[in-house]
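Next up: just one chain, as structure tokens, the form predicted on its own.
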Amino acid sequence: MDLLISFLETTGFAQMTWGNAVMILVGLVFIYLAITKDYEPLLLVPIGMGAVVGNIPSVESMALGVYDDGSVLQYIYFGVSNGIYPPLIFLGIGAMTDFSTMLSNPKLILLGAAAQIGIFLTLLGALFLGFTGPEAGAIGIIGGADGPTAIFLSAKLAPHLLGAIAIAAYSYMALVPVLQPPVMYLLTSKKERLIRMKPPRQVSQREKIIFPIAGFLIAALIAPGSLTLVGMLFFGNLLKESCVTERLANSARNAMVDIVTILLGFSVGASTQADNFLTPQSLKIFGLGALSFIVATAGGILFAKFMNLFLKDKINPLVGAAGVSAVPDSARVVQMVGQKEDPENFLLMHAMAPNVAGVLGSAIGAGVLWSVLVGG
């Protein structure tokens, strides 16, 4: 009998508190909406898994989870706690980019450009509620809508409010097609959701060679703290151009991205433990992460309603709403709202230009960031 008393203390029943239990609960949410709804599947199941597995108690002596040490969790976690994960996605996701809609319409970069607007209110509004200004930084990149970036920024200013920051900046990316139309339908008219943008230009493959090094040159140049990401992404997308290593560029957007997605989603998830993960503050960080996706969005929109003031060829301000950087989702987003209103009018090419510019405007801005408040 104290030997079955002695194995029923070990197991999670015994163990189980009800902070596991709301955190496994939201990890088959998280599993039922990416399988039922589609909600970025990619990384909801890894994410959702994670925090079921994260979940489950143990004996303290036994380490098992991602903060224990020498556990196996511990270190697939390493490549998220020392931003090893975030530059990996980057170069697969700069290897699968076309950045031809962005160059053929160079005024639209301003729209992924004026979407980060969210990132810095957010800021204020963290150093508002309490934050220092790391940690304030680090919440802050939420409103990029961009879950590596996001990893990467808090990993350096933030360490301890990773978990919390990874989980709302994916769950905002996931919930993309539930929040940004509202904030779309909210700030345009009918007869502007109706305007048809003109066919973008053939651009052509010297420009789609020379871009990725000078982009870098430029952009590395600003804001040196933005070197890694913003390195890899151009670093992947020069694969990608250059024709002549179409092998390197197909294993980094697919074999590699998909290796480091899944090693990512399920580490993340699994540092969600109660304990870590359901504290005042991560109720805080989910509810500015909210307000910064929309305050993002809207953005965008309302930069491209007054680009429009002076365009004679007017920008349809849902494009606008594409500045997030959640890749390829807000331009397929910016695509839906705007059939529903025209069935003939294609949004989804030059909703990519801001798109992707927003990709480049979170990482720098994420580079900004670091470099101002490193030690802060």
The other form holds:
Amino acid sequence: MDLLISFLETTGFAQMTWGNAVMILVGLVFIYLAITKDYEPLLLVPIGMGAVVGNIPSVESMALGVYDDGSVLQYIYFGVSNGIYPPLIFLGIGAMTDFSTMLSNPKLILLGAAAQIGIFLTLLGALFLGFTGPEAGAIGIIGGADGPTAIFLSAKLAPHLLGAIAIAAYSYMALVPVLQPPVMYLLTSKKERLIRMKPPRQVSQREKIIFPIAGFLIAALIAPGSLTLVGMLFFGNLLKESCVTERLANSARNAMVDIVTILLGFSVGASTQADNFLTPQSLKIFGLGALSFIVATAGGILFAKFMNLFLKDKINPLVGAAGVSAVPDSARVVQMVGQKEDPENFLLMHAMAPNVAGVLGSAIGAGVLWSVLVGG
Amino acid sequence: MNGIENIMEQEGIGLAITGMSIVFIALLLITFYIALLPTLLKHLEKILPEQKSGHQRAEGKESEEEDLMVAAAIATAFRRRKKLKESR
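Other form of same protein, the form predicted in complex with the partner chain, not the form predicted on its own:
Whole complex next, starting from this chain.
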């Protein structure tokens, strides 16, 4: 009988806290949103299931959770806590990204730069709420709207906030179709939303091959901290564009990126154990995250309007919203909002330029913050 | 510590301005480089003419698949346009 009672005391039911129950519910909501609303299913399903798994309470002497030395989950989480998975995801992103639209209309890159204001204003907001410099830097990068970059920088600057930052970044990326349109309508007139842009020019294969090498040199020499992310991004793109490494490019953009996404999503989800995650700090991070997406979107749109003051061929300011690097969701949102005004206006190709520039911008921003704030 | 005092203590404003400037300068340089690239390539073409290699994508299976996708996209756009005209 004693044996049975001691066994019952070790079950998850007996040890369940209200925090664990809340986090399991959050995990289930993620899975629900992914399946029924199609919100970033490739990320929300692994993260949601990870959150459910990570919040099953276990016996203290058993190494099961991501924070228990020697557990299987800890080995999987190693790739997150040491910033290994994000560069590998960047390699895959590089191998699937076509920079043609950016190369054909380089001025749109500046919209990707302007949207990074979200990172730096959020950093100020985090400092205002009492976070330390490195913590504020890690929180600020949520404004880059780039999950892997957010994980990479948090792992380096504020590992104790990694779970909350990663969940905030990915949740808001999934909510881009909800967060961005109100800002877009608020900051643009109907006349501006109807602007049609010139079709992009044909880009030669030579341009596409030279770009990743030169682009990497410029970015990494200015901000060496971005070397890992930008290097892998451009390496992946070189594999794609060189035409001689098609097999490697295929593996990078398909099998490899899928495997890493599964491991990253699941272990990030499993890291959201209630006692680490349900804190007042997490609430502040979620608030700042939402604000950062709104500021970043507004930054891109307002800068497009500013550029229009000097340009002969006007830019549709909606395209500026794609400067937040949530690829390709924010570009899709631009297309959707643009087509509501004029069903024959195709903005998707134009929006992809600031969108991929935003990926570059947030990686460079992360590099800058890492080099300045590390050890702070 | 929090509020403006913390921002000042951590040199937040300087950090934000410097960070934003570096991101802008890096992307501005990439913009200039891309804008100059066609001209640079014209000069390069004289010294090092582009050669057709066996690895060019144009004749591969992928290009056939891409052609099919482009054709499908054009057909969809035409259909949509036709529908729109009919509804007006």
